[in-house]
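Here you get one chain, nothing else, as structure tokens; it is the form predicted alone.
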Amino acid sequence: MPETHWLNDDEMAAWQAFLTAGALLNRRIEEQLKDESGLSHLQYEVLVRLGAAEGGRLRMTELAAVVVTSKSGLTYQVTQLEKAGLVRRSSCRDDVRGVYAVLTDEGRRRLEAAAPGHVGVVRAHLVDVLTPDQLAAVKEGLGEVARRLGG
């Protein structure tokens, strides 16, 4: 078994800052979205991804991959969005097992209404807090982590 390469003080501080900042930012985003639009952060991300997709639709497997959640977790969220009339499901003509999630007109309206508040929170608590150099370092560093993890 290889010897553990423990984190030094700076590495531990970076790791703990990442965990704390991520948790606090996610909490703020969840609160803002729930209060202003009745959506969870994951539901908002589902609507964002569908809104950006051609025809407002993505296969469920593709959608699960881009919102980084399990297929069962996505199924639950899409069911909730479907009950609210924001998303509908449709069968894939080419693959009988394939299912699309499709953004409805009401879903697009809800997304457009929720977006300004969401962007405001992200800007106030992340983007505007960092200098341009810090923001570039976050983008580059976390982008590399995501690439290596397959995101």
Second form
There are 2 protein chains.
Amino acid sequence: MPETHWLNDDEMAAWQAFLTAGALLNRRIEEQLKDESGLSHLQYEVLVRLGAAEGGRLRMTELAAVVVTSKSGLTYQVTQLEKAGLVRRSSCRDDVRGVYAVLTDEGRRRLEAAAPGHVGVVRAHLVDVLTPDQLAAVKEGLGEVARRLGG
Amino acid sequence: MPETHWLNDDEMAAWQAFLTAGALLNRRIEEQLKDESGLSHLQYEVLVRLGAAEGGRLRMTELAAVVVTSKSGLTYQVTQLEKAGLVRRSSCRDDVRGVYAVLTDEGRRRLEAAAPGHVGVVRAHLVDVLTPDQLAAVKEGLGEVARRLGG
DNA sequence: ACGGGGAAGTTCAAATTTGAACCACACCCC
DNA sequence: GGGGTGTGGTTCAAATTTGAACTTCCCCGT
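Alt. form predicted in complex with the DNA, vs. the form predicted alone above:
Now the full complex is given, and it begins with the chain already shown.
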């Protein structure tokens, strides 16, 4: 077995910063969203993706992929959102097995109501903290990371 | 109420990349760690922090802060690690309420055994994907983000 | 000394997540 | 046209996470 190629101090610091910033930021977002809109971050992301999709709907599997959750996790959350009236399921014409998650009018209203506060947090704690160069580096660098991991 | 200051395309892309890269990378890490070492990412982080601390031990609250979990979540995980013999609890001399989580010898062995594989994943999917400039930007920029959020 | 405000950890029930097993169907190739 | 293989979604039980409540105890000011 080859010698392990350890991380040097800068690499370690970068990885640590990435990990910690992600966790802390997510904690803030979760808290803010729950308080002001009664949604979890995941639920909010689901609504966002549906809101941006053609016809406000997406297949379950595709939705699970874009919000990065497991299929069973998405099944659960969509069921919750359905109970809350923000999303409904509709079957797929071309594929009997297929299911669409569809954003309801009420869902879109909730999304629009939640968005400003959410964006405010992301801006205050991430976007406005980074310099333009750093923002660009995050976009390009992490974009590539995500792409290679199959995002 | 003031007009919402929305994110422009670059800001949106950066935020999206950050979120997605984090989720996908974490998924990989979780999978790798579970397969090769039988540890969750959180458990691994706990061992790392203890391993790096003076005397291989840390107070519960401080440990919870550095690994970014809730106190109750840490209580649970330390209990699991204790059952596995990787960590033990020890009471604190100066503060009767205080509890130290201490890395056992077995815990250190497991940590050392798990580290190479873990580092390999972090390197392959994150560190080696970023250019030196991007790495520096992530370190500085996200480091600042974490710092401000109380990391 | 003494009371109040906090901090440290744990506990508990409820909510969520995980991953494997499963059903039904689509697709492809001989 | 009949398997064999793979995909889409759901289900299920077990594991984990969450947040609030609770118990103890520290620390500070009076």
